[in-house]
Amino acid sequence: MNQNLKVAAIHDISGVGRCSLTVIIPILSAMGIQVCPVPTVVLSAHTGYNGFVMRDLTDYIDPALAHYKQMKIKFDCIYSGFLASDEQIDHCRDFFNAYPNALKVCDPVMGDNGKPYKTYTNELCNRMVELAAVADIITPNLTEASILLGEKYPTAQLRTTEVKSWLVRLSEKGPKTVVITTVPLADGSICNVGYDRETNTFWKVNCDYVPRHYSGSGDMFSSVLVGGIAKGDSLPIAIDRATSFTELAIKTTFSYQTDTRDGIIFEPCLKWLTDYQVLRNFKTL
């Protein structure tokens, strides 16, 4: 097993509210992976807070890539997330192109609960479709999946055939692997689902419903998924690992009834990741 895995994480960093790089760095570190942050924007607090201060770092990304190439740094994975401008889409593609052998993961962070985030324009959402098309793996939530497909956000539970159709159609846009989070199925379950185009297999992992919405939950899920796959997990085991850890951390947080904007209290749960259990809660979809 490669003990010196490096992930270039192209995400924002927020001072208050656990999300993006303040979640990704400790989680992947706990999994034994070196995180090399490439911040896209610095925020005083995430966008769920009013009056946040935001500094765009678009002009930093390209010189950082040039320096890494000059130093002949090898990245095993390029992992993109929240982006602040159309130009940053191009910079992410430059990173992908500079490391053709690296695993290319796009978490198309654009919105939640059926709506795009405050900072996302229609143009930026359209450009995100381009970035997702050149990734190996994409990890949208249901809102982001609907934006990528140009579909209306579903307000009712989905049939298995509908979910499979969405997964396949997203994969047909480019990525070999598609994972959609927090999908309500017609049988009453909530699950994270995945599709592997190379094997034409569909997977699901059920999760318990918790009546709260916490910032950073998608970042948490995707970072564990990235870490699992980078270390050799199969897709269903990686989905299972990401689901299990996220559910553990969310339930821990819910028990304390903290402000949801403060994010998930995941720090006491990190030891679960270091044990690296082999999981078996996944099922075919």
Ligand code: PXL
The other form holds:
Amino acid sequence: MNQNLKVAAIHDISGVGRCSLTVIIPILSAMGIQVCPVPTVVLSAHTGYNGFVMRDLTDYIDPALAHYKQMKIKFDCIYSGFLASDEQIDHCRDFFNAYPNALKVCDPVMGDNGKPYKTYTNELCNRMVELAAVADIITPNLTEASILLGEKYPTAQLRTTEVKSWLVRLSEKGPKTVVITTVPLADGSICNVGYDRETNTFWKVNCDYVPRHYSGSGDMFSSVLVGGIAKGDSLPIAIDRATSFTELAIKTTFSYQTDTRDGIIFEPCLKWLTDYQVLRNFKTL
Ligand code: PXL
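The form predicted on its own done, now the form predicted in complex with this ligand:
What follows is the whole complex; the chain from before opens it.
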């Protein structure tokens, strides 16, 4: 196993509210992977808080990439997330192009609960399809999957055939692997689902319902997934690892009844990641 994996993480950094880089860096570090942050925007707190202040770093990303190329830095994975402007789509594509051998992951962060985040314009949402198209793996939630497909956000539970169709149609846009998070199925279960086009396999991992919505859950799930795949997990095992860790941390948080905007209390759970568990809770979809 490669003990010197480097991930370029193109995400925002939010001072308060545990999301994006403040979640991704500790998680990937706990998994033994070096994170090289490429901040897209600095916020005092994530966009779920009123009155946050932000500084857009659009003009930072290109020169940072130029520096890395000049230094001949090698990245094993390029992992994009929350973006601040549509130009940043081009900058992420430049990163992807500069490292053709790297694993290219696009978490098409755009919204949740059927609504786009406050800073996301229609143009930025429309252009996210272009970035998703050139990634190897995408990890939308249901809101983001519906935006990428131009579908209405589903308010009812989904049948297995519908979920499979969404996965395949997203993959037809470009990415070989598609993972959709927090999907309510018609049998009453909630699961994270995945599709691998090359082997034409569909996977699911069920999770317990917790009646709260915490910010940063998607970032947590995707970063564990990225870490698992980068270290050699199969797709179902990586989905299982990401689901198990996120569920553990969310249940821990729920037990303390904290403000949901403050995010997931994952710090006491990090040891679970360093132990690198063997997992078996995945099923075919
Ligand atoms: O977790 C997604 C996310 C990332 N970054 C910022 C956010 C959010 C969700 O609200 O506001 C700044």
